[in-house]
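As structure tokens, one chain now follows by itself in the form predicted alone.
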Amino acid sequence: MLRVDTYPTHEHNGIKIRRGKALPFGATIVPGGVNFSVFSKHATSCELVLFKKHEKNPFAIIPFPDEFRIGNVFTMMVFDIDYENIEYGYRMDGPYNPREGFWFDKEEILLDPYAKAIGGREVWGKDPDWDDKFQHRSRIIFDDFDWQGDRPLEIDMKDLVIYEAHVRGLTKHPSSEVKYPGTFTAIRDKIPYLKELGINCIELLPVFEFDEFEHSKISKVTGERLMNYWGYSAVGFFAPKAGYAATGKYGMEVDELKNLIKELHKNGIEVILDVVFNHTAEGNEKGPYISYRGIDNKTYYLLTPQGYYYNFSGCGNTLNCNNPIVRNMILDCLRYWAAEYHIDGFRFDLASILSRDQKGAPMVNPPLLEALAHDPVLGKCKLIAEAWDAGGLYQVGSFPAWGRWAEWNGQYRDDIRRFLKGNGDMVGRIIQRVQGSPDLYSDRGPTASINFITCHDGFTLMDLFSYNRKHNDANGENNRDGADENYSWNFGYEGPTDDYGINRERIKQVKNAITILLLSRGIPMILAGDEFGNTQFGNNNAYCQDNEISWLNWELLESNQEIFDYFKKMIEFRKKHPVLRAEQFKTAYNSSGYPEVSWHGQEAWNFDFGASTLTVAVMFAGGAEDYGTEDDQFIYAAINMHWELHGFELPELPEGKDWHVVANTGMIPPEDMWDENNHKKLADQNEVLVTARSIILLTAK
């Protein structure tokens, strides 16, 4: 028996319609047709515009009758619609008064903010029809994907080793040797490699639909087209980037991404998405109409009293995140990705914007951040904040957390870099960072700290030790873009060199960096390619470079095999020692009879915490009763960032145990890193000599 609400009540030019349901927003397939629902508080009228796929002109424009409006929601059910072969948009009418915040223009066709798929950029870099007024087109999806029992992995936060990667850059270089380079499918081909490396979480730069042609231009330096490569400028929040899918031209990007996530989960690898809710691709007052501006500008954006856009994002506009409508959209979006795509967590770009009120002022208890922390659907998702914004709000260590939020620890990055470079006033800060930054997260624990030395934004790890200054000329901004202070050092020569001694020093510093990172409590994050010495040729802001500057060169994996092997073994070492992954700040004596974390100078148990020094040693003592291991675990790292050799007196171990060498960054393979079952016993159990700018890592057996 048919339901009453599956019968049409109206007809427009032969198309049968009836009043729809206000929720959910977006286009939803229902018995007999499709339910369309869109919010606008200030629009006076709305029209549904229907296209056949890829056609320039609509085949139907259907006004919403007044009785189809429920509160501030226009809703309509359209019967007998071929949802697989149409695209749709809206035309909104209302006041045009930018000074008051109103930008309505009935001639503009607008993308549905809740569109689950978006046409217009199905093939990366393929020029669209620029004369087409409707560039980004809402599409309807039928969700019949078979997950075959898959679910988010829910790996404990403390056990994560995060690998930050760009979907396209990971496999686009010819050396990647994949069938469909630069796509979601190609990442599946790299899963065996990721497993061998030992990472259990991949964090993808933005995969929400964006326009790679945004601000596109030809570089006067290289003659190449500069693109919106990173994608930190969402066109739509609910749709995956079609141009990242090998099947995007067939409209199958949703299934392709889900297949990738399913395969990663099968192999024990979580997926975190880098999400951008601080601004949209519509830019400032000179930007295009895409969606939000024409649907309800005053609701969606933070506006000055004069009607201009606040620009706390540095990208032209700022989403009005703590407006209830926008807040609910963000919640709906994240719930959708968690429930329908099985996403394990989210990293929020410029997350401090999410704590600003509707006048742009920081809030003590931002309702959006609290709602995300307590949302039932997101209850097991990792929530990670980039705890600053372009407007000067810096909240590292003070981001509103409710016991749920972790943070990109920018202080960790800067402090470790300076110490590695040889700044002698850093040791007090290094002690904090290695312990998980208790000075920042005393009430939240080490797992609140995402520790990183490099990320997509800045130098690669090899470039950090190959360049004294940024080389961003190819970006076309006269080298003015990107950070000026990188705490980098080229060891006497700018860029690549054939000098054996300089190259050995650079490789050693890469090993020093990953050693400290993986010994530090907190959550380590590695930039894709750092594990084999990838370079961006000194560019520290490659946001627009869709070329070999940004693509990982997999040939380096062969030439820098020793770096890869070292990374892999250090990750394995971290996984086998739970004392390095503690969830609480423990320094007191534990069941081992030793302090859980102790600091030493060149004399054991004698460290001057007020000194300015480049030599420091740390010992972790993991009691078997505390960590459920077969035996007490002892780890000692002698860190010498001085330019001269130094001896370190070793702490005495319990009877029957001896110090064995795990790693020595001052040595070349195979003596730089010893296999777990083949650690080399120290001949002298009282002292270890550490060469200049080196680390020796020991364990007790």
Second form
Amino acid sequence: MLRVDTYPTHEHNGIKIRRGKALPFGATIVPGGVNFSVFSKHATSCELVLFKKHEKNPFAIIPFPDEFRIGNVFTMMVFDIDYENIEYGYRMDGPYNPREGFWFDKEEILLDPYAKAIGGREVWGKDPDWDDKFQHRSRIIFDDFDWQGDRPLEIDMKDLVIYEAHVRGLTKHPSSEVKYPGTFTAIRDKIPYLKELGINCIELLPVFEFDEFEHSKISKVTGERLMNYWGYSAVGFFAPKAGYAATGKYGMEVDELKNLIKELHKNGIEVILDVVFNHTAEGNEKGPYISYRGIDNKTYYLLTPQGYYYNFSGCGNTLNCNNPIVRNMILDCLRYWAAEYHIDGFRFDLASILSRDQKGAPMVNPPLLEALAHDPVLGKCKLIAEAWDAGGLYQVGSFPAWGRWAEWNGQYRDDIRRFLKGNGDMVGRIIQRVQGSPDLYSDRGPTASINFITCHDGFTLMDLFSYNRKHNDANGENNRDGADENYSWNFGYEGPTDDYGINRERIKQVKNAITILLLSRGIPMILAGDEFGNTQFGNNNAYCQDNEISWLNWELLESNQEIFDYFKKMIEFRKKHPVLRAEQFKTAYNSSGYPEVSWHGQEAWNFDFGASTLTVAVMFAGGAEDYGTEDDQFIYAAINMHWELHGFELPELPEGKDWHVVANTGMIPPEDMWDENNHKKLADQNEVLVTARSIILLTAK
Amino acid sequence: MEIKVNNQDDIKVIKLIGDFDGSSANKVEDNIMPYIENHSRLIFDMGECEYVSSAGLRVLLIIAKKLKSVEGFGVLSNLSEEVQDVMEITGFSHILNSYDTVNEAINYMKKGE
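For comparison with the form predicted alone, provide the form predicted in complex with its partner chain.
Let's see the whole complex now, leading with the same chain.
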């Protein structure tokens, strides 16, 4: 049936148009043409600028007749558009008075804030034409991907094992042996590997379109080009990074990413996106016009009373997240990614900014965070906050949650690192961390805590035990950038060494770390590559390194096979023991007849909670009735971070059960970790000897 | 884009020549749809089609779904490696089976009887 509104009413230089629909915002394919809709509260007029793909000069500039404006929305339907072969932007006229917050410039061609695809950087690292005034070009796509029944997996939060990866870094290194290195599709080639490892959720560093050339320069130290490699700087929030797609040069990045997500889902792996709503790529007063600044600066950004950009993000500007317009844009954006891309969850970079009001002050009940927590479309999405910002707000444990939000637990990272390094004062905190951080999340449960020891930001796990200091010279900032407090230790030599003893110690520490991480209640997150001892050569802030510093070196998988095997078996172990994945902080006696979580010293049942010590043991007792397992499960881990051997007296088991060895990080393979069917019964059921800086993990059979 | 149709017994061999993109998508769809009736069998010869855009792939998908609805059958043949990769990467490869040559496709279709 034909609609009566599918006929043009106006014509502009031969192009047929009519008033469009105000909603949805953006460019939408409708019968007969494309509907354009863009908001600006303060613009006095607006023009639609149409280009043939890649061409510098537009083939049409169509002013929105005032009768096409509805409220603060400019709308227009344009007929007979070859949607696949055009790019579009807007020009807006209005006051220019930065003191008042107005930055209108009618010469600037602006990206549509709702652009679903963006041209201009289709091939990663290809030098842009800097003479082109329109660098980031809105494109039009069809959202009709053939999902074949797929939808988000909705894996229980408690069961997640998250793997944090950079799309390009994961497969760009030649050793990754994929046909299209560094792309979305190459991740598909790694799915069998990810399944073997046992993770069930991949968290991707930012995949919204960004400009890898932002702040790009040649390093004076290495002579290499420094890039905006991590991409924590969105150009547009609705478009995937075209340069991450093997098919980006054909404008098919949308389908490529959707196909990747479909394949991951088919293999039981969820996808979480790292999203950056705290600032945009437009920078401060000296930054370029890309979109928001020229469309409605005062709406999109937090401004000081003098009209300058607040810089709570540390990146030049701050998005005005709790302005109702921007808030709705963020909601629209997340709903779009959840509904159209089947994204399973989001991790919000510097999320505390999302809790600041329009003057920058933190709010008790930030409307944006509340709206996200209760949104119908996002109803089953994981919401994870990086609960701090660069403006000094630190909300780990106190991020407004409405029972929905989880947090990156920065305390977990720091406490575990310090304990592993040999700080016995940490032991009280270790007890909290292993239990899921009840001190931080008492009313929210362990699943509010994303536990991690390493992430993209900082040392890799192997580097944590190979370097005393950061080595960021290649970043070109005289090693001033990056964190100074790493709680790392090199075991006597800075960097790689041939010393067998030192290398053994490092591998052992890696295993100790992953053992504690996977025994802890809360959600474990692993940094991609840590499972085979990947190194960044001591760089703890590789945000600009598009080279072998950041790219995972898969050759290490062969040389460090034992680390991979250990990770894999520990993940398997966690999956088989629901008591480790509890949703409540239960520690009291349960159906097993034992306390669910108990702490022991070198003497069983005797741990001095006030002591400073490097020897501590934990026992988990998973009652079969409580956790639906075949039999009661008992797990005991003797943790000796002291530099000498210690004996640990073992808690007595119920009649008929004996302690069996699962892992001993002090041993070399194959005796470091046994297969499920090969757990050896301990000859001495009363005591285990744990060598220096080692963990022995036992179960009862 | 040029479209040539040859009959091989009751099989239609449709040769697409040129770029199959947004500017030719409607033409292909309009030209092919009339061939789709009950149990019709189509082979697309892509040997001289070097580029299939997202709009082109969508037309193939629509053709495939239409064929399925009338118990027809369609396959692709002679795809360049590039086009084959693009289909595989963007999740369109499941829509129509693909054969190296037109003859292989014909043989397969005839055996399928």
